[in-house]
Amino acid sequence: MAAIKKILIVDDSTSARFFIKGCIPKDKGYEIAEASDGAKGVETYKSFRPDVTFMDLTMPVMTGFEAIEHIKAIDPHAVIIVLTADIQAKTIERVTALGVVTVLKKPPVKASVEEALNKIQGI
């Protein structure tokens, strides 16, 4: 994949989502655009189209595994990683047949961010 320039963040909490940014790197000059739940995330993909979308599973109006189906419809090679406090395995193996990149624990810590998007780059 090429160099990450674009990150979406969906998540209905206010908190997570600046708690996320907050675990991106600042020195990259990402340009990180937001969304407050599923639906609004996908009409976020489709006009902002980032490298990468941190995607929430448990959100009102449209869930994640919802949006995650919806996004990979649009655009198959959507680089998607789950950010969630489920961390069952049914959920871990129910994201990744929808193609997800990887699934972080919430709350994220900043070295597993950084690691996501870096083996993110690798791919």
The other form holds:
Amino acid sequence: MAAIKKILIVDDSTSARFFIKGCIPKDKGYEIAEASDGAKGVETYKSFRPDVTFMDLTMPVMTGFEAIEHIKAIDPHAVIIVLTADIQAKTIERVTALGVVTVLKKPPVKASVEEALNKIQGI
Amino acid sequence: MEINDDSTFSELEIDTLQEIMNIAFGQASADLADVINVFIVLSVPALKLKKALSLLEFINIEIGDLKNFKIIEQSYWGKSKGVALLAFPHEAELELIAMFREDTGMGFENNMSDELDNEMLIEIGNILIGACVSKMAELLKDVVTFVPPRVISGEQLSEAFVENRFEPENRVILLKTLFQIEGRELSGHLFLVNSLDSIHTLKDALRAFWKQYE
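For comparison with the form predicted on its own, kindly provide the form predicted together with the partner chain.
Once more the chain from above appears, this time first in line as the rest of the complex follows.
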């Protein structure tokens, strides 16, 4: 894909959003937007049109599973990375079937986040 | 990170502790799902600060009628002392035991007995409590030692139980999460109750956790 310019982070935890922002390279000039639940994530996706979305799964109002389905219905080519504490094999199978690019486990690690972003850009 | 240095927690510290429990319980659920073929639906954990004396009343309100629950109780200590309470309503407990027996083959050679059922519950407790508490400790750079778990009835969770572990007038930190087994009417609650003796140590650990991401 073309270079990543915009990143959306969807997570109900302020801390979790801070942790993932801390793992995204700061020298690439990414524009970052945040949403605090799945429903807000879908709305922000529509208006912000990110190149990559980091999606938590366990959230109030609308889960990440549901938000992924909504976003994929809006944009089948949406690039979504699931960042979750829920590392059950069935969870990974389910979100992979929904078309996410990869699943990263919490807490995020800089090297894994950078590697995922680089892979998406085909570097 | 803004740290509130008095004897309570800032919103951000609470949020971070909840997130750490979320991560830890996610690990514990994956461990259990490896043993029995289930999908565990997780929920967002919550943190409360309570007087030790009001702990039972709070738990009773949270889970409904405590008398109908079977509880796997396990004490542990690291930088602070705590107790984990894994509570299942009686019907859920029986179903969980049946699933555990089916998927692990444990207990087929014996007649069903309360003792054997308790052993299986202890095994489930070992997985969920052990993985969750150990992962939280690991993330906060602590090391915990466990007392062997035991199974008690909701009725045994008395004021004496609390008084033997905590100063009744002191506040305790209570982290709780609800989980459900998909496709079955089966849910359970995990409560982690910790003394606040070492609140400053805990705040330091949270600060160090944030520091990694600054």
